[in-house]
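Take a look at this single chain in structure tokens; it is the form predicted on its own.
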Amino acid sequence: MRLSVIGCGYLGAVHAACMADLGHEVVGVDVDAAKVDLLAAGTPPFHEPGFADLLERALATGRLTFTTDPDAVASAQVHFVCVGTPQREDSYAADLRYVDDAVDALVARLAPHPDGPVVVVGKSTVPVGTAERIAARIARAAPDAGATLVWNPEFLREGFAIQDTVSPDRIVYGLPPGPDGERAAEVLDAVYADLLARGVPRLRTDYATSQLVKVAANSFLATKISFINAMAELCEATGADVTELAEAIGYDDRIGRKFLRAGVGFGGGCLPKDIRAFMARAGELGVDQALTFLREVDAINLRRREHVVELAAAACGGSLSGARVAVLGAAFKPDSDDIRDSPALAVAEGVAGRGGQVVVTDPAALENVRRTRPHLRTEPDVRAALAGADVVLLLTEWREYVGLDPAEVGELVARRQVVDGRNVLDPARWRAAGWTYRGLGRP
């Protein structure tokens, strides 16, 4: 089938390529010459594990093409709108701009497809009741292209993508009721036809329900994430080990063990922004008592990144300025380039603005770093980032970082003190090899 993916950012630069490599012919357009010329080229512009073989691959089959060239999206049957929805400057609400911008570009092209009906499918993660506006703005704009809007959101995982691409844990159609909507299924059950073939779940539901499903499961994760974070500041006034409690209530089929390790919390360029978002509709809809606890899950995260720079002052006995401390880790999560309200970060910033010499070094992300926040001093080499150091923060969980030597890297530092922002470490490992070892809630 012909496709058009609209935003080619993370999503749909990977939706884009796992659809050409099923088999489709897929154009993907977006307003940025230098990221087209990039993935154009066969250039990844941000870091995802496999992302580059399988760009490669697919650019090679001639079934994928990039351009910035709005026109280019007319032969496409079936348009994905992938653009990016960032929390706004001044409030928690959602930034809908270049979703509008998208949807206004592709309307004005809209017309009649010869293979079949002509379907539009939103990816981007919106507040609830935009797909409604926007699918009366395709009735009203192109009334004889005969375009339905289906709502299907994306479950990305960054350092899983083209996994969660391929093979997804479910697919959610929001759907129009009546003979459209039920069109507009068959051409996108043909799209994915490979995953359903496999037997990936398929959920059909109604516009609103599509469109809370993103942000319902995003604020059931980020609670669990700081429910656990709660349980280490209890631990850690207790004496009592957050990773054995987390163990304990693991076992539990009812709880499970994953997203239970306490740390320094979740940031990135989704949870953060999407239980904001979340509050801040449900306050619009009038209901925002509904969400009231989400106000203390995103407090408890927020207030984990300043409980590190407590411990890193601590450990440099009450004051950071003029202590050299490394901090292992930039972006927000591990293969990932990606330091959107990277807690590793703010960890860094809080750092240096008490007066510490920090030094950042992350496998992936230390451009983005340069680029964004040009007054930390950055370090490719973990090592020398190392050299000196009054104490260590390990704040993304990356393997070269977990997997350090603890008697070699201590040959390196000034004293041999480490906090474990994601308790990855194992302790006793690190105590044995002389170092003074702080988890977050472990005696």
Given for the second form:
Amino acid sequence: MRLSVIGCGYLGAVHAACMADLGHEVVGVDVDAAKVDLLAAGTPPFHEPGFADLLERALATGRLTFTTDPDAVASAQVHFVCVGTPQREDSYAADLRYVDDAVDALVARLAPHPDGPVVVVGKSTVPVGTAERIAARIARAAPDAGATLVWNPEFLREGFAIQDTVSPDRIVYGLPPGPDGERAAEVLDAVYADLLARGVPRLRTDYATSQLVKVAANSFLATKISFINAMAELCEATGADVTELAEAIGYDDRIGRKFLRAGVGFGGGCLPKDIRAFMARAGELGVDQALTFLREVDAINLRRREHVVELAAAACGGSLSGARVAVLGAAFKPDSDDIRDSPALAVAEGVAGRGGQVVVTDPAALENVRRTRPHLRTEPDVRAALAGADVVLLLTEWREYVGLDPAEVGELVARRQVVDGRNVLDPARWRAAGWTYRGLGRP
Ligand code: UDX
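Switching from the form predicted on its own: structure of the form predicted in complex with uridine-5'-diphosphate-xylopyranose (UDX)?
Then the entire complex follows, led off by the chain already shown.
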């Protein structure tokens, strides 16, 4: 089938390549010429395991192209809207400017397609009510195209983006009532035929529910993380161990073990801004009380960052002024170069703000750090970053940091002090090598 993918960021680029790999003919459109050039040349503009190979394979078939030309969507029957919805600068709400621009550009080019009904598929994470507004816009601006909007949220995790695209836990269609919705669902079934044949569950629902599914899922995940981080605060006050607590409660499969890793908290381009946009939308809908708890979820999360700065200061005798602090990790999670709302960088900034001499290292994200935070000192080599450190803060659990040999790196630092912001190091092993070890929520 002929597909267009509008917006070639994390979501769109991976979606486009995966769809081409499944056999579809895909054109990816983006306003960012530099990104389009990279993708067209087979160079991923971001770090994602497996994506370089997938991109190369898909480009080699000739079925995948990238362009900045908005007219290129004209040949497609199905259009995926995959642009970003970041947090607005002036409020908690989502910035829908890119969605609106993408839809404007698309509706101007919608026309009947020889292969069947035209379907616009919304994949961006949006405030509930946006799909209804876009559907009305399509009907008004392109009445003769016979195009139908389906809301089809994505749930991909960075680091697992390909797997989550081709083997998602579920596929959700938000459909308008009536025969148009039925026909559009059939078209989308054909796009996802391979996934459906493999038994991926597919749920059909209305627009409002489909938009809520995404933000509800992310709110639940954020709540789970903040729950265990709140327990970490209790553990710190009582001498208990949150990692053992999480293991013990996780055996109850109503609770489950996943997303109960206490540490410096959640970051990234999704969870923080999605819970805030959800609160903002609830306020507009007059049900802000229903989501007041998310304010607490956010506050617990941000408190962990401050706590790590305090631990670093405590390790340096109460003052960070002039202390040499090695920050291991800048990305918001391992296997990613994404530094959006990264807890690691928030801590690095906090330490630097209190006079610490910070050196940040990361296997993938340093270019992004240098571009956005030129005032932070970066060092690509972890051993060089550790040299002379008064305290080491492990803030992103990259495999290479988890695997460090405490005896060996103990020779590099000025003082053997480590704050394990992800609770991934073995305290006994580090202590045995002469380190003062502090985890989060651990004695
Ligand atoms: C998330 C959702 O998981 C995904 O379904 C959605 O589509 C987009 O948002 P992502 O942002 O890639 O995906 O990261 P995720 O793996 O969810 O981690 C988010 C943050 O939570 C990271 O900073 C991670 O370090 C942190 N985290 C995760 C914890 O602190 N503890 C945990 O137990 C799990």
